[in-house]
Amino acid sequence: MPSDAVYLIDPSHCGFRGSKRAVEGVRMQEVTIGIAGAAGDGLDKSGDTLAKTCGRLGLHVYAYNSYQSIIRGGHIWLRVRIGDKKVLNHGDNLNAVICLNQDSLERHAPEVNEGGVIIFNSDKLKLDPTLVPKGVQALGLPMKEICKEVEAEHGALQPIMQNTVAVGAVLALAKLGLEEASSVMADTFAHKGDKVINLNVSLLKVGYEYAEKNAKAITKDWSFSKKRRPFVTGNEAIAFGAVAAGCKFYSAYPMTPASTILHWMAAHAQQVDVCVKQCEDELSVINMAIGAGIAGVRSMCGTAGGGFALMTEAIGMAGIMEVPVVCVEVQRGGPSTGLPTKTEQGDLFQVYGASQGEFPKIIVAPRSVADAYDTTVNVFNLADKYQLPVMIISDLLLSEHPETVDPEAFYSDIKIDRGQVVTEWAESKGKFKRFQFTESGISPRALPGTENCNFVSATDDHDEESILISDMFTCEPIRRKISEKRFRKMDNLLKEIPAPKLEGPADADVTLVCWGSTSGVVEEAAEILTAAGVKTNFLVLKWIVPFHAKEVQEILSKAKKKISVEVNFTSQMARYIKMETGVSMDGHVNRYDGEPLEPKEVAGRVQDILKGKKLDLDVSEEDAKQIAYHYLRTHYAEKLRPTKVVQESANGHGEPVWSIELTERATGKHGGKMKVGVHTGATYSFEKEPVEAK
């Protein structure tokens, strides 16, 4: 923004960028290496060197970690997705896959395109040709006889170092190079001297000769602009613009996904001169941070749904008294614990209707990491000025994935506007009243200790003065008026917030209509379909309450066909929509596995509705390897995995099945058989080879 901006809301912040790839016509050079292991193996150290040395080539990063909610064990999936512009998203390819250890390879393999390249550790690994897609290399490192040389100079190498040659190998294939990545590790070894650096930078040294003498590039070579871009979350982002738009108080009970915004903040405390609480409980949270925001501090506080779920009353006392305090719920797998570590976009009726009654509010979900930087600032300034509590609504993709960030979207000019905040009152002006009643619906606050200003925080309703209507001094016509009074700061409220806008072609067939993370998703979508003949546009509805109802029910009555995409089942955007406005969705595109939409995916869906076909509920072959590689990690501790997949008919279980031939992973001989159901995916039947005798 510039210097002497005055506005709250930057409207260059709102703008549409994927559009103008389409409209140019200028193809992304891209591509996606994944990286899969357990929990211990160092995948995001392994993630972060690659995000971090192409985040210094100058070229855009997305990274996503599908992890579980273990320490160590388990798989956890990570994806980085490189391009020479921006990314939306993790995407729907997989261009290299480096496997740290069999179940990953067996997982992992079969996913990776024609020309990529599949890396992994021949010395303790074995790759069956069956799983190896057509097109696709298979570059086993034998570890041993690489490292030699390295090993003989510093000694025996510990087995997480074998992601380091991983890593250098598909730097090289991805024709990356060693510069960068080798001051990336010089930056994240630092503390431990220049010992650890060297030993790094000669095993990624080691697997980059290695994948340029026996493997092919799996991409062209790319312009490096070298402009360097912070790699951040989500939650560093409203960390960051939370910091920067004076918040002073911030508190938290540790809660996934919500918990690196606290990280964060007590990190860096004392340098940005934030005091950080971590409490014992949510109901603490929330009642702290509105205790701060009583005496004039700029409060925040953040948790998950679970944790909101024990806020909401403290939302509705924030409302009453007319108290500024910004709350960060990051949305995550429900009901209840759910999971944990995996995204869904199911808590939008929970946070609408926070705690009992009716009062004004704030819920604001940003689109982006940048947009979640932007968002934070401007909302802070909304509190303190309708005096109310807002709610940013985020969720684990969006909190929690990574991405490359031009560094002007952190703009550091921001103008700091603490609302109708009273210094002074003489006892000439008669008494100070906290909850006057006036045109505007924002009535004169005072910080404690202010003089001549006494006033009663309470819980009860109450008159201009403060003084409870509640009991011995109920007034029906001072209740309706204060109701009225608190109502009308809403009306001028959605007058200074932006109302949603369509972007891309005017004249599109379908119109897509989206909330939060789900933009960039939707957004590339939408060029997809439009490449493909199908002409589409996109709605994205950041400012829930309150709602440009006017504006949406225009832009979306006037759409050729109008589909929803969200990361729940029940499309609970799509209703809100139908709530507010009376317009119902065409379609809907939904996702509630716990992973996040991807773009041909949505755009395939799309086109099914398109064509009248009906969503295929079915476990699909695909799904019952899934289904029985769970039930053999569960019951038998990974010794067998399933290769053949056959339908059957009902055979006495009352639904088609599919007969699933299971393999020892030891000696790839038969070792057992199950059955699942087609329909409803159970498991019918385990029935494992007898060993032979001896």
Given for the second form:
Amino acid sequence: MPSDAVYLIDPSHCGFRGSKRAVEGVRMQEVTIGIAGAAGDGLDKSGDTLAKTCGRLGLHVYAYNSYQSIIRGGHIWLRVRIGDKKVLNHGDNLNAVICLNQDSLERHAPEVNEGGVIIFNSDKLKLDPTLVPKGVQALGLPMKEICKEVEAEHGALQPIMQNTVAVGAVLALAKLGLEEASSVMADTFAHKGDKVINLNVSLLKVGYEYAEKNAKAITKDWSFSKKRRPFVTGNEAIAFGAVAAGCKFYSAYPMTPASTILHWMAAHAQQVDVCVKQCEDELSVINMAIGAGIAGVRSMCGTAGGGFALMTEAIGMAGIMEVPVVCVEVQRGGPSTGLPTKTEQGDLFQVYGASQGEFPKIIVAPRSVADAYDTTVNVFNLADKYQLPVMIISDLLLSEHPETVDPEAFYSDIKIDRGQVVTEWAESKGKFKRFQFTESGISPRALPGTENCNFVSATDDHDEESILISDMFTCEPIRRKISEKRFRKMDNLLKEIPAPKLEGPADADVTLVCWGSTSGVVEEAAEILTAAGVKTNFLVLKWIVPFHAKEVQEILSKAKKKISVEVNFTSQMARYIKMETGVSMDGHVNRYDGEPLEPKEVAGRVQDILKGKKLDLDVSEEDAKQIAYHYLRTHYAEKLRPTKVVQESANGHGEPVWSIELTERATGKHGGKMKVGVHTGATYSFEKEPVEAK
Amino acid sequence: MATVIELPVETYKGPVDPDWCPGCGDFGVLRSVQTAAGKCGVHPKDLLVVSGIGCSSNLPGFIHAYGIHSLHGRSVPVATGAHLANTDLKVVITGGDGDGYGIGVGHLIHAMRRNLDVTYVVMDNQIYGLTTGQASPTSAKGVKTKSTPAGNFESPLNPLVMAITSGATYVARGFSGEQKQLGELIAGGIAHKGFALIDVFSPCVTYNKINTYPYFKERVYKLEDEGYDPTNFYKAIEKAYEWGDRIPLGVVYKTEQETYEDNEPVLKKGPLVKQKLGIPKNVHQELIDEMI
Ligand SMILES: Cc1ncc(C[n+]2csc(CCOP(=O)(O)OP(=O)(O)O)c2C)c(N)n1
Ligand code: SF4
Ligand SMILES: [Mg+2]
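Moving from the form predicted on its own to the form predicted in complex with its partner chain:
Let's see the whole complex now, leading with the same chain.
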């Protein structure tokens, strides 16, 4: 690899958000389409149409929806990345953007890559030509005029239907054709009848034809394999995997980003015969799931970090009672209510430390949608076999983003292993010992309803017969032996689960270490770095408890440079690895602003670390603009927008400041000024000036 | 109606003897639960006794049945999960006033609202026994306990009123000094289809020196002796408020309503635990197709 290939990563960059610079993809032919608007604009439906179309054409898709915790208004930003090979993440390119309101247009127009296109309703929105990057086309859709005929036939269009016209335009410019998209429309609106289907297909066509005539394509021709792939989120994969593995009971209390498991389960309950219980709180959720587990059904519950905090006492109950139960913890931005609709990997230690005392448990972090299905299927067997609580730790990005997945990943050939269950017990065999001390540590269990096996599942520690040893009959040797029995289960369990393996070139200069959804970003970052001459491999930690400490220690102690990549502030996985293996990382890449990492950003940050460049955490010019947008939206209902940003000296503020010019949207006149500290991000002054005065 | 074959009370003799203080009201409750189970002919393999934590919550360890001795305040959701998983089990929840009306009261209200088909026996001693005598949600106003040395200034909760207004369909009060009646009340609860709450005066002889056996003996009377009709909702609430010189024992409220289990469609195919695991191939394919 020629050394000048390093240009792939912007060499000047060492800021928090990574490079915005456009680079060629190294993996595949690809195109990324953004849709931006307000919540309630229906843009997720547009994204779905686009993604499902690609999924039917044989292309691969990874979509990411950056939304806020409000139902209407607020800024929503959806990216659909399409490729002719497996798409590992939402990427950091933008080749086409559909903007549904003025704010979105101003924010995202400047981000479009050279050769790309900005699509908007030119009847309603005005695109400031200075915001259009070089080599980018502006495609204003004169909606009223081009939809005339459709309106004549179907009556006045609802505003939301402009989205479909815009999708039609994208289909043309991204060379995706009309045929499959029309079939998606037909299926989506099948329940509404032919008239609605025809309307939507006509709208697609209007956009398609207008774009073909008025803009240039943004990609070359694809070769469509026509392999049909489902478009699935991580939560759907978890729910699907659970019922496929025989889960019969699912309890939950609504909490983003876990709620969509509940929704999927409730929507399919009768189709798959699963009893779904929305509870009064998460205490109830986990306790019900454990009760169901004791009674003998495969049970699961799900929540986010806050709900999991309420569940912790019961996790220990499942531990001491040796109850199989699966609990899904989907991480979102914390602490406390934190960022309810944003992603983070900040709950590792909460899940690890859940509940007082020591007990065997499984903690596993799936890395992709396909893996989420497979992991869920497998943990039900492990839970039954080893009689312990399993915590699947996911994150918002993994759980909520949809991607196309090979249908084979959702295999139906599932071996259900319930472990050792006693179904008959002759009285002549003497007393049934629920917690019999065995070599394997596994004590065959009986389900309530089995004759001659009566026992009590107790949260107090107990002897083999489940009689309490907590106060009246305390007995130190029994306590010691039952602790050892419980922990013996972990030895065999560790042998049964696969040890992590290095992926990528063996003789790498750098080894990236990651977990969860970040794996997809790291895999591509490693490819980018390797293509740029920095040979990079990576290690994904999936099974967290039990942990393959020996194998991980061996791999990492041989690595030349080790860098952890996590969406959190404190590098929790890196700390955990150090605790388990004694190995420290040489550097950390972290992101904790609610957004997921992106591949070029990771590649750039890794290069900075290798060069010894310190991460610059200052507020960048772009950050300053974002901060201004925030305060303008919250205080002035978007009447103003930030325009010029210049850095000024301290001026008594104790730090240099960004001076941000605020301009009236309607008139383009000066509307005020704002000053933001370069180091702290503090707002030192924020003045809206009456336009007349200037 | 299926004929009930009664079982002798000895059927339910537990593996160990209770370690309650001599004279504790909970002995009488245990005996009454055993009597009631026998009256209802519930085989020990089909009886699941679920409790939380407290002196009273130790009960599952002292009865021959399946048991879950869960967490403080969590007996109701644990029992709910177990019952939904296997509706063939007769589920009796046992515990204390702190467990059920304090830390676990949220669950209790919702379980009653759902009219879940389980029986809940609360050994209400108006004190936290196991933790050596602090005020409980039913401690009377003014009583001095370890945590209220100057006198409790919180009003006690009225479990009967709470149960009736929350949607319980069988609400009764018993007294462990009246074991015969108590056995019948619990048996009535087990036989009843829907949520049965039986609040039982079960004196803590060690930490509650006010609400003692003589205290109740002097005041209680039996509703059935007075021809009381428990089917009237408003009369029942009025009765539930009766306190002071005369305190009623017996079934305060009873109504027939649909249970949660009646309405859960998946249970129409039989107890979950007896259903086939996993999904048929054609359904599996449908689930994939719907995402394409
Ligand atoms: C989460 C939690 N908090 C506190 C305790 C301590 N604790 C054990 S029993 C109990 C109160 C018991 O009172 P009650 O339910 O009335 O039972 P009693 O002992 O009076 O029969 C408390 C507070 C606990 N075990 N768990
Ligand atoms: S402390 Fe009170 S409630 Fe507990 S066993 Fe003794 S008498 Fe019974
Ligand atoms: Mg009590």
